[in-house]
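We begin with a single chain expressed as structure tokens, specifically the form predicted on its own.
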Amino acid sequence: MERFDVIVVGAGPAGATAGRALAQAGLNVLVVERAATPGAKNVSGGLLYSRAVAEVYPEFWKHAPIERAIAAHQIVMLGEHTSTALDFRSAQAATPPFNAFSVLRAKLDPWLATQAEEAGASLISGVNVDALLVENGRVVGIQAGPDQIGADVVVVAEGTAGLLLKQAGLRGPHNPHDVSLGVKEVIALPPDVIEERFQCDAETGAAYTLVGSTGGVEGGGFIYTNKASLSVGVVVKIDSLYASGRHPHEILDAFKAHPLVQRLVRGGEVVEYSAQTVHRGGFHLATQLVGDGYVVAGSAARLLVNNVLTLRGMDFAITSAVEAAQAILQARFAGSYTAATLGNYVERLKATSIYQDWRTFKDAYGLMENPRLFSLYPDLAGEVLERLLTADTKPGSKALGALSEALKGKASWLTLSQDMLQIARGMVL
């Protein structure tokens, strides 16, 4: 049976970086993605935020594929008719390594497989890992068709579904309550449509974080700006949307048609639609990062940071496999891959400013159990808005006025009070 000091399954952010730190230290690396090439069957949106991955990858902006640096950051509540938007930009917001990168994995996968490549570890794309052997309880190695591979440890950084962990017996299913699905396109606009429509120049960009118009469904939509297209999708929990009965097209193509959304996708051309299950990624949700022979990293280890405003996947990718390799490198300095020899993963993790933003917005994973944040909200803010703008033959009124007539027969004083006090423990408190 061939053998490698260390096994990757999957070149995501999380596999390709693994793969890198561990080659350059010397390790004899094997790095396996089912991709004919990397990122070729990821979903992501996505941004990439630069401040961990810099620490990682120095001024990789220079270097990488990367779309667009985000200057402008606007958060959107849709009601039927209206949007109401939080719109916030910064000159430094565009200045790494303080902002975020919009990127297309599928340009941005292949450049940190080559990272790895170039340090030495061995990639081998387009062979699906069938199972994880284990021997005594222990992970030895994995099967690939008739092929058997040998490792003293196993990273599995294969994605959301976790598949191989679940038949290894080392994780129970899924909880459908815990995992949305994402729907997205890719649309194509020229350049300067994109910059006249989102108010920035040739190098940066906009993203949206939309509450609203997904037909009741639990979830939101999100837009960035690419250099010559648009990354549009929305991402809804799978119990809210089986319950809808409704199909996930209908709920993106619901999204696209709100006015506002309409208005910024105009003109352009869907070169790519895509949909994948995504967990959700509660801190209340972690899951188990080591055992004899194996670490878990990236989306596979369920690293997710959604505080409602922004969410962050590659980025804590990244960093959770520096420190799995790092932990790696210290058992082999020990001698042993038991999971006690590896558990000095999950003592570095928690040590990362990432897992301390994960814990500390802990709560807003109960802000998305809130029906009334996708439904009600939205429309709510419009017509109090509505109401204080529009000029009426008949007396107006303050806010306070506007917001009680606006919530007759929807909701009562109560309900929004215990609604705003969760959403201060969630994002403010």
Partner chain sequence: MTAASQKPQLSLDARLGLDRYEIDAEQSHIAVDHDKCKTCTTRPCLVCCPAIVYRWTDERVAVAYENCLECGTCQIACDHGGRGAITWHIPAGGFGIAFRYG
Second form
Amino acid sequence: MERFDVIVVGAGPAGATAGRALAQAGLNVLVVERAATPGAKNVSGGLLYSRAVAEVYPEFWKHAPIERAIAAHQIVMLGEHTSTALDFRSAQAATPPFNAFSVLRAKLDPWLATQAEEAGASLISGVNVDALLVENGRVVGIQAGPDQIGADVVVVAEGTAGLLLKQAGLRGPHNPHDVSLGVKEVIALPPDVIEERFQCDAETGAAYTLVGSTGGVEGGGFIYTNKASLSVGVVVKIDSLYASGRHPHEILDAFKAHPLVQRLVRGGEVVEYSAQTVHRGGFHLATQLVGDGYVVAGSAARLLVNNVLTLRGMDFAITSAVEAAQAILQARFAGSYTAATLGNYVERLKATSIYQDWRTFKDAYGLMENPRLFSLYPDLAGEVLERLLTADTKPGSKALGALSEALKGKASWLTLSQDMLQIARGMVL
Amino acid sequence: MTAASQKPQLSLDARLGLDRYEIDAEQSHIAVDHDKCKTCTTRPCLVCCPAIVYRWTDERVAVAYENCLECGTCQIACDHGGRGAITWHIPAGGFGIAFRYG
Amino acid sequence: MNIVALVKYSRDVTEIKVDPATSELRTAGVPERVGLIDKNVVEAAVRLKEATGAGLKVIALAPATARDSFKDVLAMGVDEVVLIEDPFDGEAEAGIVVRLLEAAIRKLDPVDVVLCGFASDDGYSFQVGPRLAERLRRPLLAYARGITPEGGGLRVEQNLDDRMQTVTAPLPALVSIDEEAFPPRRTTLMDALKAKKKPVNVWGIETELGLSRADLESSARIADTRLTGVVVRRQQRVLKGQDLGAMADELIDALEQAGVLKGAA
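Please could you give me the other form, the form predicted together with its partner chain, since above is the form predicted on its own?
Starting with the chain above, the whole complex follows.
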């Protein structure tokens, strides 16, 4: 049987990074990717946050095919005919080391895979891994079509929908309550139109996070500026989606039809329609990260920080891959690849700042299950401001009075204060 | 802005037509146990799929696997909200959707 | 025995869009790849290699940056790729292409069987096979759907549209492969790993082939000036039947009315 020191399943951010780190250390590494070209099966619904990535790929923004440095964040509550926004801009985020970049995965992932190849990893694309080879409870390699290939360790970086761990009985099925579906369009627009419309310059761009954009289905919307296109999509919880009876593309259409969104995308040409499942990022939902002969990295391990305002999957994937690779090197030094020796990965990961962020925001998970967050409050915000900002023929009232008027028949003050407390627990305190 | 300058939303078919697929003419990557579907009262697959791969036609689920965007939603939805009738595999190596942008 | 398969690194025609206003083809930014017709050629060549134990090289006209695009071809069972660095960026006239290929084949001499596509995926000029056979003074066995080694030569089944014709010819010979006649095999992980160790040799037209670019350019007789799509207007009727049976009836009626079907009822 053909053997490698390490086999990595998947050439996304986690797989490519693990492959690169291990090859750099002199190991004989095989990276297997199911797409004909890395990135061709991947969809980004988030941003690439740069700090952790730059530690692994120094000054990557000079070399990697990123789109725009995100220097403007809009947090928007969409009411039926209103929108209430918080507009945050940072000149600091427009200069190195930046904060985050918009990316297109069909462009980014080939670059990451090339970094692994240049470090000496063998990359094979367009080949499926059909199963993990398990002997006496220990992962000893992979099955790919008729071929069995052995390895000391297998790095499972198969992504969200990946089925290898499930097949091997190493993770349970995903629950539709804990996984969302993202549907997205890439909408082409000339760079100068994007820069004018989103008030940015040639290198920078904007990110919109929109709540209340999914017609009551639990989830949200996003708009990111790329170089010559926009990424526009909605992300909805799967159980909430099928309970709604609405097709995903219809929710996306309704989102795009909102006056605010319509103005941002108008005149653009849709050039791609895509979909991807994404873990909701529950801290309590992480899969087992190590076992005898294997480690799990990236979204295959359900690693995702989601605090409503930021969604960190790609940088988490890269960080986890680095720590997994370090743990494998330590295990190699010890000459044993058991769950116990590889367990170092878990300890290392827990010490990273992104893991700690994940724990810090663990209450945000429950917050995102509050249905009023997706339908009532975005409308309420608009209604209160409408009452305050509209010069009416009838006498108006102060903010509290306006809120009281707007709340009437929709929610009690008690519910409102409980929800505010929940929001505070999830995001503020 | 006038109504005329507003482009209508693309139909789902038109949208899928924009995408690039390497279609595996030899085999479908989606298997359905039709007996289970007959007794399924919820059929979440008919709603959840972003490409409407699943349609209820002539008393059974018709599967247009060639349109699959490979998100995996159907598997999760069917396992929990349906009868566990769908077995979604990944398409043969190199086949299926190939995003140009992603 | 030595086999050479000719492969064009061509525009991915499925990615070409037609400008709705001018009918001109939008070719800018269209990715290039080893086309499906050419993969059929490689499959035919690999089968012949397996049947005879011959050596098999691919000659491709491509930019040097395309080296990695031949991994699939090598995984299918080709021993080596000779990549002629294309100075004309895929735009050369067939007469020039033929001279380049002829020089490369002569350099690899002896070559017993040359295989090529009946046409290229993107250019579709149907010229390279016949013209190359003429320059190499070899018999052309065109539109092959079956190739069998026989008595030191080849037996070839040719698709002549309204009939199949079986012919034999001695070697050396040139065979052009019919459309979809040899569906390319699916390669395995081990095939791909072996392919990584196989060479892709880049040849310059002046350094390795001893040709002069200026000389080739001056030999061009035909220049492409405009490329437009032919617009076909279809009736586009949507069947409104309640079920498949009703829709089938409706379809049959429509086809009868259009005179496509006769006497179906």
